[in-house]
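Starting off, we have a lone chain in the form predicted alone, written out as structure tokens.
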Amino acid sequence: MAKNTAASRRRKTIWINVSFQSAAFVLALLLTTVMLLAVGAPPFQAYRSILVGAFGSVGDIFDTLIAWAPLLLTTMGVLITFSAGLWNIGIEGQVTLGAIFTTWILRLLQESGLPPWLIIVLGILAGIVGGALWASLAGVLKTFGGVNEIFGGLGLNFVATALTLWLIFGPWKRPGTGSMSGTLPFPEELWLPAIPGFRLSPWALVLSFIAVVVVYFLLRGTHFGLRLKAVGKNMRAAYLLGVPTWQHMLASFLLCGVFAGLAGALQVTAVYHRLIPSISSNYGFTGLLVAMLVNFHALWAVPVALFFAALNIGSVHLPIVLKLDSSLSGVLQGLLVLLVLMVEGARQRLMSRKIIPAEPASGEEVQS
């Protein structure tokens, strides 16, 4: 009887959560529609243009998947730091340092005579190390220096951007003069294999899905994940219970840097094949938005990240078709996150007043 009651409450909670967050999505669309009407733009044509731009052809679909892979990686990294109660704003810089380290190794080894596949692997590993090292700086500033991770991360982002520009226009500049188009492209044998006729590398998708699986089991099925969540919920209580808090906080930064560095490495080896000024493509910040929406549920990041990737790729058609700025997708994304957080706050208040049932202790409900 008790099991049936618990199962019933769990199902009811799931439907309540889905209903609240669906309402937030509808509200975001309505507000975006109102803004489009206010500037005299046809909203349905705008949405159709985004949809066609993201999924209108095989090439468009592959372009969306190209954006999806690094976004999944940054989201997985941010989910780990979120679990520890940390806002790793510096993930943008960690993606950038991953790209820089990968570029450095590829440049260093491209004429070494080593097999191309080995050079690519070493480059990707170097990117992972670069992202982890840059994240560790933010972690050290937080755990030993008392610097809020938001301010420390923003500062490190600026440094990473400045370092990228210095390398592109300095030591790694193209012959003759530096260029905003980046460094010289690497030879094709140093590119991750792609689907013939397209830019999409299946390896990028495989690595991203492996990251999702790893984070899913890390946060749900390991002792480390439980301790990480305990630190995020109440650091003082976790310390009193014997959890080494600063070690777990620093470890969360390092793990996030691993995924961010891998995203930067893929940007070099699978997408641009060189270092460019905006190599992170804002995937770090977008990953923060996705992570806030999925609320620690790694599997739900897969469809939500795909939705955000589709918005980013599809919005490129807006200036061409409707003479609208492509930043419309950013408006929709921001509104969606804001409204979801507001709706979640309202749900929590209702829950505290026992108007709706409390969530199960296991936290296994589905939440998009």
Given for the second form:
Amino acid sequence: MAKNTAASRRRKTIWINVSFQSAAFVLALLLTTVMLLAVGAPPFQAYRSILVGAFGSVGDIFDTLIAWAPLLLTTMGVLITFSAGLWNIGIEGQVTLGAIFTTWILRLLQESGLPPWLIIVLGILAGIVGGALWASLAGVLKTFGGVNEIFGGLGLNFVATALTLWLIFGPWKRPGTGSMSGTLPFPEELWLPAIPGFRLSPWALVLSFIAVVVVYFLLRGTHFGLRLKAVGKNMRAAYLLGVPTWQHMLASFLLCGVFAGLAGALQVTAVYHRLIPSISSNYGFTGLLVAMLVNFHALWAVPVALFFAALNIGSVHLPIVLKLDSSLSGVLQGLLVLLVLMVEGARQRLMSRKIIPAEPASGEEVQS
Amino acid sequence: MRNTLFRFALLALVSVMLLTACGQATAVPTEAVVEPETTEPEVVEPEATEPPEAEEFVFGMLMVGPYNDHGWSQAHYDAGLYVEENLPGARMIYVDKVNPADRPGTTPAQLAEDLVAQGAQLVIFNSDDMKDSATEFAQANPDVYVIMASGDQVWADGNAYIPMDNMVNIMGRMEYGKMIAGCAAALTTQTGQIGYLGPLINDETRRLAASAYLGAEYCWTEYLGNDPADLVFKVTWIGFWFNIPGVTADPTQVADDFFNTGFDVVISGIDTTEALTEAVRLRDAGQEVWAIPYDYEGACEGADSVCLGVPYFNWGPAYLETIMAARDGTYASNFQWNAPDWADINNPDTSAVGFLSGPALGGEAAGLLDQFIAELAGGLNLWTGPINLQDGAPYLADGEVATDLQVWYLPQLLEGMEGQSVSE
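Would you mind giving the form predicted together with its partner chain, to go alongside the form predicted alone above?
To see the whole picture, the full complex is given below, headed by that same chain.
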């Protein structure tokens, strides 16, 4: 009987959560629509244009998936640090370092005579190592230096960007001159294989899906995930209960860096095929937004990241078709995150007043 | 409680930062959204559904920055409008902010294909960033005409030659604009110290800074009768085309350092107007300083008290000619490095490069500057030896005139210039 009541209460809470999140989404859409109407732009044509731009043809769908894969990876990364109660803002730099390490290995080995597939694998592994090392720097600053991870991460992001520019215009510059185009593109055999006739590499998708599965089970089904959440919820209590807190924090940084570095490696091997100045493409920051929206649920990141990727790719059609500024997608993304956070705050406030049966946001996962 | 407050403050900071990142990724949404262009009813493009008076020719344009940036991108956008006005049936479609930060996961080649899917028969790539993509796109789409502005891929004599029948490279000879800017600076400076606010170091930026120096040195010695040794010309590179906090040198700070260490004229080589803004601020505080912006015809607006003039690109005529050739079937791959129209360098229909004198240029200096422009028009070539490179190595022997290749691929700054020559 008690079990049934608990299950029913849990179902009710889930529905309430979904209702609140949906309300935030509708509100964001409404506000964007009002904004479009205020400037005399046709909102439905604009939304249609984004939709067609993202899913209008096989090529468009594949382009959306190209953006989706690294976004999923960065989201998975920050979900791990979020679980440990850490704001890993430095993920942008970790993506960048992943790309730098991959580029370094590909440059080093491209004339080595090794089989291309091996060079690609080594390059991707190097990217993972690069991302993890850079993340561990932020972790060490946090755990041993007492530097808040937000400020440490921000500083490391700047260093990573400066390092990229220095490499592109310095030691790795093209023959004769440095170029904003980046380093010299790698020969085609060092590109991650793509679907014939398209740019999408199925390998990038496969690796991203593996990441989702790994993070899902890591956070839901392992002691490590449970302890990570314990550290995130209440570090002192976790410590008193015997959880080695700093080790878990550092490990969460490292794991996040692994996924970020992989994203960077894919940017080099599957998308740009060279190192470019903005190689991270802001996927780290966008991943943070997605992670905030999905509230620890790795599986929910799949559709939400797809939605964000579709907005980015589809919004390209706004200036082409409607002469509208493509900033609209950014406005919509920003509003969405802001409203979801606000609505979540309102929901928690209501719960604390016992108007709605209380249950921690991520409680179901902690229990499992 | 303190902990809660701290967490709240951090959350607020992070939210603001992320939203700013979002905004950055999509560049100034509020300003962009209220732009009159976006509110005009032509967003539904009625003309596209009406029977065209002339045969329609759609051309696409990829711009690296916002189309209304009052700089490099807007100069191209305006040129597109110029083509629309002057070629019956021509219609421009465009994507702006084409860079990986603003358009994650996309490449210029991919966006060019989007433009083609919307009917573009010719695509303009407008930035050095897009060089590889332009090549990739042109090779993959031999039926689509391509203009790569500022590139040198189809320059048969160039270092990066790749034959492509469907590509034209177009660049203006801004070297002349910079020479005129350098001359204006030399004719105005009271301290004999001119600062050059450089972006990043590459062949293009090096030769433009060197051109400004050559113009300054010529006017300093020939018109003012001064000793060249008394002219200080210093280049400070910020590391990028615009300020990236924490990454590049802050151009405001660099301009400020120039002005506060005796340099009373700063020539800008970057895409944004920090030198001009800083000069206005110091002028309002009573300091006698001047500045020269870059790229866009209207850049002096709002800085009457300090602006000596602006060297600018006028892409319209070359775009018109190439697009017309594409439409008429006479298109042929070629490399264009277009000089100003010396009959009138500010003629919007004929001159690829112009210089608009600013309100702060003194009467006497303005007269001498006109004289300098007339000399250039008469054949004066400042790329004539003897000229040494910055490290003292001979660049041009006495009387030797630099070839286009020597100018385009200038390996160092010139002797007499202070500042870094190559990235290290």
